[in-house]
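Next up is one chain by itself, shown in structure tokens, the form predicted alone.
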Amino acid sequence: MTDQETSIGKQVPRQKLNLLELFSRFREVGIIVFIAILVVAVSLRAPSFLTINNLTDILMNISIMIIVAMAQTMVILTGGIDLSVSSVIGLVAMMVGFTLSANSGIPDIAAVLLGIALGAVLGTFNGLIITVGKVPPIIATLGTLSIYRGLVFFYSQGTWINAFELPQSVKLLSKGKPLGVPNLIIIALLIAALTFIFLKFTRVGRNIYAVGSNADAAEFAGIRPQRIKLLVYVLSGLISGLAGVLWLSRFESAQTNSALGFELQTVTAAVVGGVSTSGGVGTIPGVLLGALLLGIIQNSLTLIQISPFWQLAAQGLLIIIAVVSDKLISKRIVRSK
């Protein structure tokens, strides 16, 4: 073999990883070009689906969910899962409804300030035992989503809070629109835009990731891992609180099955949007372009009328292809180098 025959062997793999490399940190572009592929098929069936008022309603219905998979995002990329979301924002909606139906006098910021606080509780609680306990978060997380569920029927006693019985300003929480834009979908990318500057441009950020990439390097680095994750899942518990309150001024009730199978939502926003299950990779971009997808694909399936069972059909399916992509790329970027 001559030397240009070895040197052109040697490229071909090098640019076969380029291009898995472009395509793992750029994958967002392929989400683009899915959602708009969607939206013109759809438009075409259901021509209603491009009005104002319908992407207003998308963006209503996905404003919950971006806020709360930033929470998602943040203990996926440690290597995490925080299974439970669901079951805090059902108790914390249920606790501050019946706080607010009793005392009709409480301001909204008080309203909110309590919703985050027991959120906070309750993540610390699932980090502790994560941390202190060493119990795996899947396990973790998916008993105190029992046991938080749990809660909600033994404070509520099986009843729940109406409309009539809340404020009206705390129904305005979320539907308010003094700039214009509904106060719920201002939150949500206010929210968002705050967890991409503190994941990107802060020390307790890149050490997120680094903790999700080697735990044992961070470790070695000075990183306290034990640290960084328990960080996470109050963090998770904090803004999950925080959609509790929104949840409630959202829906104007708070019941038994409130955000039931929620978190399966938030944990296919930050997967289809490229954070990886692994850890230590992901952006918030990816994650916001994952969860307007859903919110794409179940107004659409609604428009056309097709049952909502391939909505849940369709987010199973987001994830099993979202996962597998992510593994065959990471092998073959192995493999590569």
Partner chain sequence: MKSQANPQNTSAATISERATRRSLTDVFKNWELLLVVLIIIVVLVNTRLSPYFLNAKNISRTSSDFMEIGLMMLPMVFIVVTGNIDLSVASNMGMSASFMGLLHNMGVNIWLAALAGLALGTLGGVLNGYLIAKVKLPSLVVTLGTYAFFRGIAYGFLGDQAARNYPAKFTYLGQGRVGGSLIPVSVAIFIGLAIIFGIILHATKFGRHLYAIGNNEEAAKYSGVPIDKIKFSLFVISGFMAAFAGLVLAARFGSTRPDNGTGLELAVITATVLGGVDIDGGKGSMYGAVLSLLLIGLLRFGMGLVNIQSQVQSTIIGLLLIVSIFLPHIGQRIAANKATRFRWKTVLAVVGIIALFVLFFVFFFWSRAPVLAEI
Contents of the next structure:
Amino acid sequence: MTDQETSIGKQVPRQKLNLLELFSRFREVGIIVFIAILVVAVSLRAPSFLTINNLTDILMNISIMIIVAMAQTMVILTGGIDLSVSSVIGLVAMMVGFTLSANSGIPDIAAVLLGIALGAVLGTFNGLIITVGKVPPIIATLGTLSIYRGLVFFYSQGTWINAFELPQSVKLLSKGKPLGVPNLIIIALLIAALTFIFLKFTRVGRNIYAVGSNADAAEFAGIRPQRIKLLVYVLSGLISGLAGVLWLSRFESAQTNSALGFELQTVTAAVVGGVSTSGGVGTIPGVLLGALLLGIIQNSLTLIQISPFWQLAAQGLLIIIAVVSDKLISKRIVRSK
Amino acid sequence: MSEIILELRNISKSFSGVEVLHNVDFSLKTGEIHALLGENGAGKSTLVKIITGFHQPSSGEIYFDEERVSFNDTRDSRDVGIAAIYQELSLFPDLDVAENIFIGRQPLNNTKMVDWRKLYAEAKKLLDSLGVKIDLKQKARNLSIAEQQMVEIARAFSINARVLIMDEPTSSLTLNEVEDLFRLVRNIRKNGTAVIFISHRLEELFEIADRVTVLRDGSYVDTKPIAETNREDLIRMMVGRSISEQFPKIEVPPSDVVLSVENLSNGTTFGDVSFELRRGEILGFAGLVGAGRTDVANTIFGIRGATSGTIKLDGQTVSITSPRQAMALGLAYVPEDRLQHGLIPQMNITKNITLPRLDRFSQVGWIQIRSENKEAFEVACQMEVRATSIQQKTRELSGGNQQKVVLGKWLSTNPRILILDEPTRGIDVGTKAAVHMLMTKLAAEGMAIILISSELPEILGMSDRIIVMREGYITAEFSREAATQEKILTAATEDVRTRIQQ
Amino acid sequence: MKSQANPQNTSAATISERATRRSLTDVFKNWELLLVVLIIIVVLVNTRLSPYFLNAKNISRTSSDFMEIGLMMLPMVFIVVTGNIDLSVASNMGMSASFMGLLHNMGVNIWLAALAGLALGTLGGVLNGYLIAKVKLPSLVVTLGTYAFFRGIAYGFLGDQAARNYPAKFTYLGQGRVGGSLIPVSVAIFIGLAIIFGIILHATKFGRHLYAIGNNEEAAKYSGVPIDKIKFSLFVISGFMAAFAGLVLAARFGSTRPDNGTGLELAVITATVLGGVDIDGGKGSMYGAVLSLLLIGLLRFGMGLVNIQSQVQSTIIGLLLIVSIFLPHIGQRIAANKATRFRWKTVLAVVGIIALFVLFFVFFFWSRAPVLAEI
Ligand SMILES: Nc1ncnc2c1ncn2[C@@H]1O[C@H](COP(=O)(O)OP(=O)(O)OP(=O)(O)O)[C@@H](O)[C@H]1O
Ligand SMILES: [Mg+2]
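To test you: the structure above is the form predicted alone. What is the structure of the form predicted in complex with its partner chain?
Next comes the full complex, this chain leading.
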């Protein structure tokens, strides 16, 4: 054996570590197992669960959550959090809604672009107070959560947008089925795919992980952490803006309390999907599974006719069981090998 | 004559009103290896961070290629070809080894997407050339300090830098790895790369450096060709007085066994480890990086569990499941990784020193601030900690001074069994001698000490008995008299299986 | 270890026992001072705006409105100092109060029912604590789950019903005054508890351990800090206090509905972080948190007096939250006198961003011109 080879060699642990790692690379296994069990259990009780209609329903219901969870994931990966997404959705839906109802003949694409632009401005505001003002993300976005919601109140002056005030084409934006599946689902999957590619295959995407993993080291390595952070909040606002337009289209209304509390759902989807709130860890497939799990839970509770008063409790309990079993399964697999 | 690539003139730097560098001059020629030397807190790392643009000088000028420059951040310095390994290791714990090497510079394919296959191939090539075997897909979080240092070195070498700065890259490497590193350093200097090298191991400087610049208390002392100096000379320039570097060793008569470890295994990184430790004894643990010494220490201290084997204290089997329990049994452990495991960086020196034994300063849980401060002050003085006050946050201390705080914190718990894992890592020669003195004294008073160190002279000079580990197994044991550098190296590198077959 | 060297001798060269004088930049970092200044400003402005502001009776009446937040904030400060968070407090409060209400509706003695509510809330804390300290799940994940779970149980208990007709001896807890004075009982309890929590945090071993965990959990563990035990106990305390806050709320309202306190967790966290407690752990003080609660209370009270809608109140508090961190930071920068060089790029960026926001608001008002013009 030459000198070179002996330098750092852990022969004893090699095999074990590889298996451990193999699992950590597919850490979504735990959640997949849980979803599978849930699906089997529910379809035994309620055969209507596994019908195309119901599955489309589930996907339809979680599409906007998936879209915003993508934004949330990028933010959490840098070690931050964006609690203002729900207010951005509410504000953008309201502003776009009023614009559409007051000015007929605006093309759909313009409405979408308007929503994206408005969202991006709101996201930029978040990003600036976090990067330039050095306000911790949770405080900054907790603040803008109520500021943006306050703007909704001020803007609407107590009124709201109804279905009949919206052009039909805007409603079809999410519900139309030119490809056989509702557009909204396709848009959600498209955005998930784009986010996946962005995070996995671009330098900027990798820098997002680096900044969340160790911001000081990122600076040592010539990455500019503040710019990366600014970027994710702008992206988050932008995507939430798009989600605002889609919200308007899907629910055919904009109200002062539209999307209220939605921010916690997106955070839940991300963390249940394995994104670490301290940053640097998490994958898009995991988040998709997290969102899917939430959707299935919500859907199945109605299907198996749990009393509406107990549904929220059951939902919370299932989320807890999901994360606990995920944790235990990953521990078990690591140990048993 | 080679030209000057980098020059600093009259550099000063203050941190919140305290000046730590005073009018320092420094110049670097292409193709030279320039050592930077000084006591802990002399300002070496600060100077390095000014060169890379991580800090901005309070006053003074920097010239690169004879042009005045000012770097706003490390990106600017990287753009002109300056690469650095910082003293506080800066890897991304959640990214794998290969990506850590290439972060921000990942190879791209023709669609501007990260080419992962190429990235892994190049990372492998690089680590092979360094003679390092680390799983490329391992997360950096799981690496030992020495492995992390190797990855940092790989990263620095993967940049075709014109100036390469290495701030204590060798502080936890053993001879073999250091040799590999030096081979590479000599290689790149042939291409004209200039190297700034910082180390407290003076013998390394004599082996690799061309010139040496000495700093003392933030001031420039002198720059000399290494050939025109010697050890004593350097120490005098650094400290301002001469220091006896003899390893002080008081012979302690063999006494009763306090700790005995039998067939200890953790199923992954070490196996079948057995040894005994006596009162008043210093037991050295030698071995290469990754030999499993730290894991054995961790297991004894209750941080990680064992899968089989027994630990006996005073002949009684104990099962230690937490550091808290270990401490109650009279153990103390100075961990290898001071930033992760040793310090609470946001807390001041006092609170760090007293953390493991707050009970001693509290009545019904109420902390007596005055006696706490007094005690911490004494410890800090004894360890020769250099800081503005004991109220200074440990985060702001120089690397060596942080190490002194960690050492002081554990020494002052007055344990029966003390485990030292690289206790003098990054500590300057003067204080090192004091630490060695203290160790001997404590042993003479009856403390049993386990000394894990990557520095063979330290192991040889301080230990009564030496155990050598390789790849998780004990391969040899020597008495103080019988041990030599060669014997230890052989036992540390020889293949276990061939030994068994013989 | 007894020191052999004479400390006084070596000290001159390497280290001093006393802290160095604080510089100007540090003054800006003194959060508590800033809060006091803000409070004074709010009081001055409010006294000018409304003659009713400095009325002792009014103040006494409103002060009890914030005690539920305050009671939940005390353990929250502990939890946030360790770098964790408890999002389930308000739900736990709803669950405990609903349980008490349910038992009361079933005819159980009110004190027994209250005790049962406290026990259930503490049990909720035990669940959180177990999952976080023993199963080692992140606190945010766990309490996001129990946030829904506890609130759901509250609905399960009471459905769309409410519990009412609590006896006067119980509502005294939320509506009564201490002796003949103007001080509400709940406020007196809060002050007492705040002092105890403050002493624990700042003067005891337990408190020191909290900071150590929040700064570097690994190192704290290596130093023998009983991490798991401490974390567990924190969430149990939090559960108990949430349940207690639930009782106070029920006593104040004289009734319980399952949605009581919905969204209060954000108010609790806002008070905590506005008090200077670092959400990443390791930093913050109890007096800062109490001061921030006082500030928020005075602000809301003042705004209520001049008839500002509750939604807009939240907006203003949100703004305050951001500005109060933003401004000192800018102040620090100016005080530190950082020589920032003039660069065209920076100027362009600033102009561009300002234009962006201006455009946004131009559109904001234009698109609603007919309606907003009226006001
Ligand atoms: N961020 C900071 N804030 C305040 N003081 C600092 C800061 N960084 C360094 N210092 C002080 O500057 C002085 C020089 O530190 P530096 O890290 O450069 O020393 P060093 O020569 O690298 O020492 P060592 O050999 O221990 O690594 C020390 O006294 C240290 O306390
Ligand atoms: Mg240094």
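Not measured: the values here are computed from a predicted model. Positions refer to the first chain, counted from 1. Just so we're on the same page, rigid core means the largest C-alpha set that superposes within 1.5 Å between forms.
Relative to the superposed core, L38 undergoes a C-alpha shift smaller than 2 Å between the two forms.
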